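Heads up, the chain below is alone and in the form predicted on its own; it's given as structure tokens.
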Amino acid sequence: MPLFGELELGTIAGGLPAMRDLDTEAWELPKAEILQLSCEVADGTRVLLPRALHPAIPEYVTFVVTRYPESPVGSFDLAQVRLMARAGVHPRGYVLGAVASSPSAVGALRERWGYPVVPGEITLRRYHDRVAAMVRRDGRTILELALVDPEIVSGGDLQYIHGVTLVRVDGAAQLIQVDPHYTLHQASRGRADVSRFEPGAWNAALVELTTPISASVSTCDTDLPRIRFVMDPETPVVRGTRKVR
């Protein structure tokens, strides 16, 4: 018997980002730096996951901190906390919360791709023995993490799972698939270390970290794409998916 998410949509519907339409133009984002950490979490996160999606087994989250030096709205940084899941048989990262470093990026990410993003301060720094990131909001640190002891690997050793955001489009709740492309130029893997995580600041109050899984960092050319698929958040995706283009 497959498991599904248990999110009560009515409890969060009023706070969802509102997309202006589904005709989003793609952004080309060259020379991005991506730091990604994965951690297992304690059971009980299914209540955060829309009913259309299956929870990952074991349950886990990914932290993704990205520096975009070039974009249509200028340089900006983006941090995400994603609860990992499946849409049918396909792995997906459901975005619980996000922070961006510039007001113009916040507005565009909410309106064009439905990210539940808020403004904040993000730092991403490389040292000889680690790559570290910190996110601050309203004067307090809400995330601090690092990849420790990086070792160079092939870009083919990394996998970036497509994201899913929960939004309002024309007043109705929809799941939006965000599926960037990646051309990797440099990649490293190492040990994951999360020294501070404030779940409530990421719409993730029930997320309790248990065991680090992996950490990676890369330099790549990527994008934020046109919207290709939308899903009914209350219906299994095999029946509730609609192709936009």
Second form
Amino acid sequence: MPLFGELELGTIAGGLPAMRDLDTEAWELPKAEILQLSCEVADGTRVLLPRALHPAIPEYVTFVVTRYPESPVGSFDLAQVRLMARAGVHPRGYVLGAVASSPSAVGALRERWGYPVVPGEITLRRYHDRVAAMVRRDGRTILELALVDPEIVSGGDLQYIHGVTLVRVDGAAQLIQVDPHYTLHQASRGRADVSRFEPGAWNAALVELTTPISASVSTCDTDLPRIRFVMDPETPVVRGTRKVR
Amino acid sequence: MKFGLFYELSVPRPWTRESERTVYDNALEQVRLADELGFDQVWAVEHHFLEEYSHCPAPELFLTACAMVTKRIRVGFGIVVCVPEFNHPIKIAERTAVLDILSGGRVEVGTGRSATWTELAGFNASPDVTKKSWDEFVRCLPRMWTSEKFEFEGEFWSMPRRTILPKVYQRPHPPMWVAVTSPGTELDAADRGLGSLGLTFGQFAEQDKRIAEYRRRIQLCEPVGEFVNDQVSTVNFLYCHEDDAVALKTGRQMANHFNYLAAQLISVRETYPSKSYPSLGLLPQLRRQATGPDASEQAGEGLCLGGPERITRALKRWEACGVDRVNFLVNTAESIPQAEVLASLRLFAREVMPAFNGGKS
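Just the form predicted on its own so far, so send over the form predicted together with the partner chain.
Then the entire complex follows, led off by the chain already shown.
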């Protein structure tokens, strides 16, 4: 069998987002802009990954910075650091840490989808030769990255991997699958450049970036959907998955 | 219809000093038996860094060992990666020629370009140009095998005029194939007059269409070699047992192991947006087979898991689709004990093979 995650749940249980129930209503999120970079990381991240999941080989992370101009809580930006993994046979991005630009978005994302999100400042700028993002928190820059030399690609060339968050529901730790839909209007790819990354600010203390893989940016209509699947974080997902709806 | 064996050489964790050796030894024993039983071919992949899924980075060595312990069975590269960072084309021509000589003209050469980020990045190869380099390689190989002197100046490699030695034993040269996982690659094979070496477990209706289009297209081909190889080969699982239920249970376990391990790979498309890899190829289908409607008690449509009658029926359907060869994965991650694998091969040869080719192997 493939390797599994080795996260000791007890080490982070106290800080997990709490959800009252799994009856989250969907959010429609039109005209979103998504900047995504992927980067290989040094071995050793399995201790960050719940035991239900398999690590990607080689281990890698994605940085996803999204601008949502319209949402039920108004415009907001969201930055995520995700450790890429497998839930059984399916690729998934386990959300290690996240920052959102508005307090109402922070509250909703934590309570409704279990994002381990905290407030911060996010900028996302398009230049002629790059698309750059910066995330600041408590006066410090904790992430600065860019897609360099964008070239237009077909929306079909992009693949967005569903996310997984680790939350507490009714007092018990659960993995929540967050599986948005995407209707792409425009897409580009380019070189990935991460000029600053403070792992500790993203619950990713052991993540050491090694080889940049790729970067993409898109404009799309997307959503944050109703929750469909939850998983026991300590049991392989082929046995520990429950369909909610 | 001809039958063969197909090897990924998967090695389950925990890895010990002996575990890889056991997998290779078992595979060689299976190949030796398959040769005696009348199987026609054995194929070995070239994969790198794919933990557990495939520990077979040097098919030429494994196939040489196969050739040395057998008399008739053909030995196929399934495939050799035609990307310069992986293999220099001169070395491909030389290695295949040496094996063709050692085996007495039993080599088949499958070509391909790798589909995983894990492998391509491991060799620092760009996914954007693998199809172009593959195209350049397959157009050169036949001339390298057959011309007394060869020189070339291309986008991916060049060489001054030299004699590439030795020459292949088969005349004019070994049959050439293309690995087909993504829909559409069979047409690349057809356009070049190359055999379609299917590596997916596609279902009948889909394969019907793809094979028909391949057959139509290859009529119009400009062959890269000195002859057209218009054969269609496909891959399948094989576990044959007198009791259908036992065979299905054991075979299904093997197939699940394979699908599960395959799904752990990082496909190019998962992480690197590129026109060169327009679809995920093999992986989505394997994921469906592992978790979708096929993952029920029934074997997936067309899988060769069951008693002799059931397997014969499945193969007759493949034959009707136009498949010329079926290559079998007979074990994955050693999930089936070696004695049972050998028994399955014997039963297949005794009860199923006679239903094809007028009873002649």
